[in-house]
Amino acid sequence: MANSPDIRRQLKTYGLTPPAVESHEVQAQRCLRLLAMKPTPIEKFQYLTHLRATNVHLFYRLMSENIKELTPLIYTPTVGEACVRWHEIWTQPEGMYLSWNDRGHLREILDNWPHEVEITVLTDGSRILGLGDLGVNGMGIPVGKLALYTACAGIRPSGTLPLTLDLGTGNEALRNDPLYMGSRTPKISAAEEKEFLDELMTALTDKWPSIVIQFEDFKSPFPALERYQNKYCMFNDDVQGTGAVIVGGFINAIRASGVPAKDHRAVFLGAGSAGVGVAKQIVEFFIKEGVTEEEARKKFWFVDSKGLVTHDRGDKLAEHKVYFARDDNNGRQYQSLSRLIDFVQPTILMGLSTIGGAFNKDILQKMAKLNDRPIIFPLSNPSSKSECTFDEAVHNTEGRCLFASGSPFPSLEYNGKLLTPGQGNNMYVFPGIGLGAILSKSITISQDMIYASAESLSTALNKQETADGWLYPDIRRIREVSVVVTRGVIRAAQQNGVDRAVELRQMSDDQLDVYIKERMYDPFNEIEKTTYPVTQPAGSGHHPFANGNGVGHVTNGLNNAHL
């Protein structure tokens, strides 16, 4: 509906639309008309879905002019429902499924992908946000995680990959229902998994030697983790991206808190592989504080389903939990958080328990009772299973929480004064962090360069923002905020001498600005980078099949459904 009459008779679309030429502003009114028209949020869901297979252009757009309000319906909250539903609303591939039957071929396999790849996110299902193991439904997460590669940070979108592995699954209730897409199989051993990423990170990087591979909601992430990242540019956003997003935000709390770094004492209820690698990482920024490792770790009492993770509390620990374990517990075992936040006294509460309401009325008034500016970053997603809400952290802190979720919350008024959450939310760094590594053609992508996307993030605000005592820039500047990002993981490349695009090293800062955002994919620029074939001109003022429609067959690869 875009295309003028002329390019429509080139196309051979001439007399298939309505003969009207619309603007990007009239398609993108029927589109919020036709998206309100939808009662449910996975109906909204499934109509973005559909925009974004028929009209890539348009919905980026779209998004690009409506970040906050479309987010949460292609990525979290929603898609956690459409994970769940996935077998029921399939209607399109959207990227590629390898099971584990394909071993051995996997790379004669991705030949059938018909676009150069930039970067892939890739799951196995198996413990999709707070939801459990939903094996191929996880699909779901990539589809929506790459489609914020391009929206925050301009990833051409033919240069993203959704990779789903089907390497069976535990949900039985999924393998029992007829409508399952995945093997109907038990989920694969450690052993066997190994096998298969092994021979997955050599396909991949044979068929797309640059390509930036992103591993997501895996059950067990810390094996391949330290398997693969000092081989391949890979990171795993679950561990690395959840932990610089809140180190970006908690940066700015510290600051606004008013205590100093030293004397922070931080509780975390939920002690899983996002819980240790938010912690890990908050342990760096306290060591660049001018505290030891050992002091920076003694700052953290971590609660699991068994109460405090301690050395002598009689199980076996998981490896991942043992950096954290404390042993200054003079023999006494806290199960309840109320007990041991009496204990602690801590000054900052933390939750990655995937358990909602957790963090409930007494908890919160014992911290404000603590602190003069409690930090409560109830961050479990999606929103049915956070800690708390906003409004209820606010009223039972009198107002002096100093908040960060990981799910969105709406702004509230509170004595008069409005109040606007924080959403730690990852977008706020992966996209930077792949971009970073594209354009610096990273080896690896290295702790340095993680932990700068934090403190690139916490410098992102503006004036007014900081003003209002926000955490987290405002999420409709994310394009903004992305090149911060970028700019930050490139330099960190750069100094660990992992970057192969050596020319940016001579680059200004205000010089690498200009060339990230000359290399991110603008929606809006797209039609006007597209030229077509003209055999015959016009004839001004003429019907547009005047001069014959002799016009050949274009061959630009272009769909017209794109224009």
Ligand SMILES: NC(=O)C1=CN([C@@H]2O[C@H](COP(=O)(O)OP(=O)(O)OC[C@H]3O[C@@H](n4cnc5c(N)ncnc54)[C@H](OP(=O)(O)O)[C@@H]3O)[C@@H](O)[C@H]2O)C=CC1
Second form
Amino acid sequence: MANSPDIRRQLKTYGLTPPAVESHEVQAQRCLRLLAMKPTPIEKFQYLTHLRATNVHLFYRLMSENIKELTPLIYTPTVGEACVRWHEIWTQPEGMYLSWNDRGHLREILDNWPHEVEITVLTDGSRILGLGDLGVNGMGIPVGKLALYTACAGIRPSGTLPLTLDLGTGNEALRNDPLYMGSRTPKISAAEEKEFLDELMTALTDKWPSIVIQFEDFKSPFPALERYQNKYCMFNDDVQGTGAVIVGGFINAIRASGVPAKDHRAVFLGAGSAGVGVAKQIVEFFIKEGVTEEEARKKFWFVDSKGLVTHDRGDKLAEHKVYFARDDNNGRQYQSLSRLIDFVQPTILMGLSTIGGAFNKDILQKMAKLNDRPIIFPLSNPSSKSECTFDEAVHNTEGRCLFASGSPFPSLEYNGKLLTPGQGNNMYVFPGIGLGAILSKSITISQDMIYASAESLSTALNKQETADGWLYPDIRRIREVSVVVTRGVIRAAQQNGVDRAVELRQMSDDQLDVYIKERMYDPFNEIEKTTYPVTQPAGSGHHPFANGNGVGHVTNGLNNAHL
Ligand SMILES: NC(=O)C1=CN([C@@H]2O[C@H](COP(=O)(O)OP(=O)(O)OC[C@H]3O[C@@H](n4cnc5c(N)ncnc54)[C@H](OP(=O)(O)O)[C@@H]3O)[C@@H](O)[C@H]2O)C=CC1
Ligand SMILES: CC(=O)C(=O)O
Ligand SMILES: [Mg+2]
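The structure above corresponds to the form predicted on its own; please provide the structure of the form predicted in complex with the ligand.
What follows is the whole complex; the chain from before opens it.
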């Protein structure tokens, strides 16, 4: 509808659309009205999916202007429901699927992807948010995360590859559902997964030598992370991205709590990839604050599905839990989270357990009794799995809690004051980690690059946000924030000598910021960049063969929106 009559004549689409020529603003207005007409979040999700596939620039313009309102619809919490129901609601292909049966041919199959890829997010669907093993239904996560890469850090939609590995699923209900679209076999063994991932990593880097690879929502992420992190430009978002985003908010929370680092004690509900990833990076922060590693490690008490994680509780601990396992409980049996809080008297309570509502009234009130400013981070996703809501945390701590949750909660008024929750979600850092790795042409993603994303995030609040006691910047400023995070990541890559874009080393911070901004995809600028006539190969975000107008032209989301 934005095409002028001349362009329509050139494209031979004259007469095939209504006569009016419409500006972006008018089209965006129609999209928002259409969106408002959809009665449920999942229908809104479907509408936005369709818009992304058919008019990619318009989709990202809409995202830019309404990031706070639209993110919960394309990402957590709605993406959780979309993944659970993916086999029922699926309408069009997005991203790429690689199955266990495809082994031996992975490199060949990658050739079917019609774009040059800068970054991929890949999952095996085995731990989708806190919703368990959803097999190939997990595709919603790579698609959603990569949409945020574009919206938040300006990575070109055509440079992103959502990738779902179909390695079987332990979800019997899905395996028996006639609509399920993955292999109907149990999950392959760890050894088979290793074989498959080894082939995949070789294939991806052979096809796209500079590709950045983000692992997402694997039930057992540690072996792959250990194997690949010093060999490929890769990171695991749940372990490392989550660790970074929580440290970023935590640095501000510690300051606001008024309690020095050395006097904090943390109880973690959940000792999985995210819990341990977060705690390990908090240890790194404590060490930078002058606490010894041994003292820092001892500040954590982890609870998993079997109770307090200790060396002597009788089971063989998973390797990732050993570092934080306690050896000072003197045979005391774990009874409940509430009793543990009495014993530990924590200043910090973190939830990465997938157990919605686990931080009940009793627990929240205990935290309020123990602390002037209790740090309470219920981080499980989606909202239904959050260990408590913002409302519950505020009302049970007399409004004194320092709060961040994984999924968004609305602001609320308490004692005449408007209180706004922080969103401790890795979406604040992974876009900048990925863009930093791409622009610096990093060989690997070092731990210093991850930590730099956390530190940079903690400095990205503006004066008003700081004055209002926020822990994270306003999500509406996410592109500015991503520039700061990206710069920090690039600088750390340079310090570690893993960067190959040596020309960036000489730049001042201001120059580097300009460079980063200039390289960010801006959906509002696409008109100027277009050369006519537009009948180039499909270039829409994630759908390789999108044909947006159904009139037989090689038009697609990208082309429609150009004009
Ligand atoms: N805010 C954010 O940015 C992020 C949030 N997350 C969220 O964190 C959650 C956990 O993710 P992740 O660590 O990767 O998942 P894992 O499956 O690796 O870990 C879950 C942990 O919770 C424990 N657990 C399960 N049930 C209970 C229970 N009843 N009581 C106490 N602990 C329990 C498990 O115990 P056991 O080890 O015994 O099985 C395990 O240690 C998810 O909801 C995810 O969405 C994840 C990444 C980022
Ligand atoms: C946010 C995220 O990565 C998760 O919940 O798994
Ligand atoms: Mg995740």
